[in-house]
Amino acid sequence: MALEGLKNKILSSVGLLKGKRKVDEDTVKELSRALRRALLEADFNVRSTKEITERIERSLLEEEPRPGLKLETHAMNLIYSELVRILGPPRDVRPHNETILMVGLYGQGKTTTTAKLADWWRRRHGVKVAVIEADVHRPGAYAQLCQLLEGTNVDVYGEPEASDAVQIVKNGLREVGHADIVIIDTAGRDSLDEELREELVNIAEIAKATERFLVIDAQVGQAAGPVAQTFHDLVGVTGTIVTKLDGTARGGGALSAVATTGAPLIFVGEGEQVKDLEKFESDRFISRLLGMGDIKGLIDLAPGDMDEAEAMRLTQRLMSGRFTLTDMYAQMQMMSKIGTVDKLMSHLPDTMFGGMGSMSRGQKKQMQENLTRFQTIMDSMTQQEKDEPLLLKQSRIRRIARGSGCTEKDVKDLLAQWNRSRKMMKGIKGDRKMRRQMQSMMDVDGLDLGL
């Protein structure tokens, strides 16, 4: 999860209220200072940080929490609301009749993001997407785009031997301009020199783009604000995409700085694969950041070929407390389709499933490694053994270890993990509050779950 360090420091600052029944000014001041340090260390805009902490401090001192609500929960709700307000509301872009111009400085991940955006629209909306590669200054840009979009049915137009970007865009629009979505990737520079300015303005005039997206690396921090403003003055930026948000502690600077320029955040990139692009919605993003979870976002991660009937069947079994190795295998396959363990867990509330959502990065990495090994082990079991794990005594464990190329300890680790998961599922069955929470988040209230 991006900005994980910020999350831990916010939780630590809110922890100052733990066990308290009434707020006092000294504790609120201390919380405000800790929160201010956390936001500044994540490189949030200084002015935004001051505004957020002052509003939270004032609300804590003046507002009474709802009856029965813990003070720390009240504080988290205030922090959530303020961060969502600062980052602004989501902005939708139509999934058809769009021409999108991609702009940005050199090395910001613009070509990769162009491919991600094209594939996102193809997967999410099933529309015809085409891309025009107009970067004539970077060798290999066209080949890179073709490689990234190989097998996606996205049309890629380019003239790798040509040097006139404006003419390439003209030719490309004639060739692939009939697509529902046309995305034009342009060249970047270390700075906006006069040649690049002129080229961009000419391309913008020809393309008559309905959207102009600025791509900017999260690592630039608060400098994102002036960069966004410069491009906005040049071509009228209508939205911003922040890339590499998972690999920097300065992401808060890019997010808050861009949000203050009037060029709203449309997407964020977290990861190197083409599918690693997320539509930015401040409420859902901040909910995950603060450990509150985002189950709807988790559902959005599911690929189009996910078997929904099988997913629902597995959900019903989990919530009813029935859990075999066959179920565990199906669960692991679905997790692999959705994405990495880190991405999946970032969408779960920290307190859910015994605190799995708050696992450390090292624990998530270990769990990711276990997924492949455990599936290999289960491939060496009979169907009866997967359906009835209690049959697995020493002789069978020895045979399975030899067949899978793993150690007997690995097999026993798998069985121990299954047993822990089974007990957890039984706990959910007996916990009405948890069942209601899962039903609400999964939107399965109307189903007969056998509970």
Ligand SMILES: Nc1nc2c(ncn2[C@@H]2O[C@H](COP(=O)(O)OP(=O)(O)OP(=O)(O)O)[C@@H](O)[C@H]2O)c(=O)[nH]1
Second form
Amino acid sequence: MALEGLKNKILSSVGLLKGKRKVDEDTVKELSRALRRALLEADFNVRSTKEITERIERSLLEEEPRPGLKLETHAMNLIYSELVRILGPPRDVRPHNETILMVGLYGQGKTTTTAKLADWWRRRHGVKVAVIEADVHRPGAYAQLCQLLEGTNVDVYGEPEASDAVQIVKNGLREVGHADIVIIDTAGRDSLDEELREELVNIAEIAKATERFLVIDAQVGQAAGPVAQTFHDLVGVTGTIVTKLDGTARGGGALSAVATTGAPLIFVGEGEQVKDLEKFESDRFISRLLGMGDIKGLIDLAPGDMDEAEAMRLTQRLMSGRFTLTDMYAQMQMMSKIGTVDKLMSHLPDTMFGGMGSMSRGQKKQMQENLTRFQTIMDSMTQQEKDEPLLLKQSRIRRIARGSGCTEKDVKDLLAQWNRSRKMMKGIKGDRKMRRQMQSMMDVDGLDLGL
Ligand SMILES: Nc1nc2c(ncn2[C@@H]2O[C@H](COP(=O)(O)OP(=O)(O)OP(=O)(O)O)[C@@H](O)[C@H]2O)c(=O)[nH]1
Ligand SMILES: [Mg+2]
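The form predicted in complex with the ligand is what I need now, so please give it after the form predicted alone.
Full complex below, order starting with the chain above.
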């Protein structure tokens, strides 16, 4: 995957500083060359690549790292800041007088994102939102949009039997054009299809769209740059939305798209549900991209009844090597409340938990099921038993199994998992590389876990 490639190459360029106490010009030049290659290969355009690498070179040579900070971490932080800078601060879209045209290739998530955006503005700003379904090529597009927006108070305009998209947009604007925000969903297109291109250009002209959002699947990778260019040439893209960031891909393509069009990332899609939309924040995105993990994101994902301090306390405890069943319970509770394991994993550094980030779908589903069962079992335990699981003898195991409606084997499985997790946590504590990674992650986020 393009993005994995980018991350690994950035890491290996930074690796050139390994073991060094002072920067020297030759190493910095070499690092800069490696970085330049990595960015170009990831479809960054030449101009922004040059800018990024020159600035990093200069900072490395001129800035002293903070005392105690390894040169590698220092360089990583510089790269991180540069990438954040290139992606720019988030841009706000006014919640009134906007007509937004959604464009993108087949199956990228245009229709889903149209519904997500409509619902987002409706909920967040309480304004009147309408959507127009102008996709006459995908069967059932109108029904799909209606279904996604059921019960949201968003007006949906469509003519499922009609075949002239431009006419639909005209009619639609007449019917629902008075809304504060009008979003127009268009047909997915292939860059080679002349007829669809013409249709899109005509729609853009009729709609006088104030924004043209390019929807791009996080998995697109290398191809994103040229795709973005094609759409940019057709309609002039003003904003980028990356979808499917909840999957394993981490959105490298988005960077290329943004670098190509200069149209900032505005939202990211993180699931199939209408509510799975997040406003884009460059710092968070880049730290995930670089596999630095995202403690801040993790805290934000934590359920409402768990405040930031509590989430930090738990993280700190997990890192400290003390790890009772109660801790595992809290951790699981947090995980299951947060929602899918997928979502959680994408916020953790890659190497954490032995590379769990690369679990198969089946394994993840299994983990989700285990969580539910383990919670039931732990609900049947006394506090003391949860604090000191080693106390659990056969008779107690039998009692707990009966109390929770599970088998004795289930209870033993839970204890075995605790034992494994405990060892893993100890491992993390003892693993200097892991600790360093946690440390650098904290540096980036400006947090101190006291590791
Ligand atoms: N996991 C995940 N799935 C998504 C996301 N966004 C969209 N999808 C799914 O991707 C598939 C395609 O989404 P659509 O919204 O139909 O895509 P489209 O671009 O409108 O597709 P066409 O109209 O065929 O061009 C659907 O199964 C969606 O549920 C996302 O952020 N995460
Ligand atoms: Mg669609």
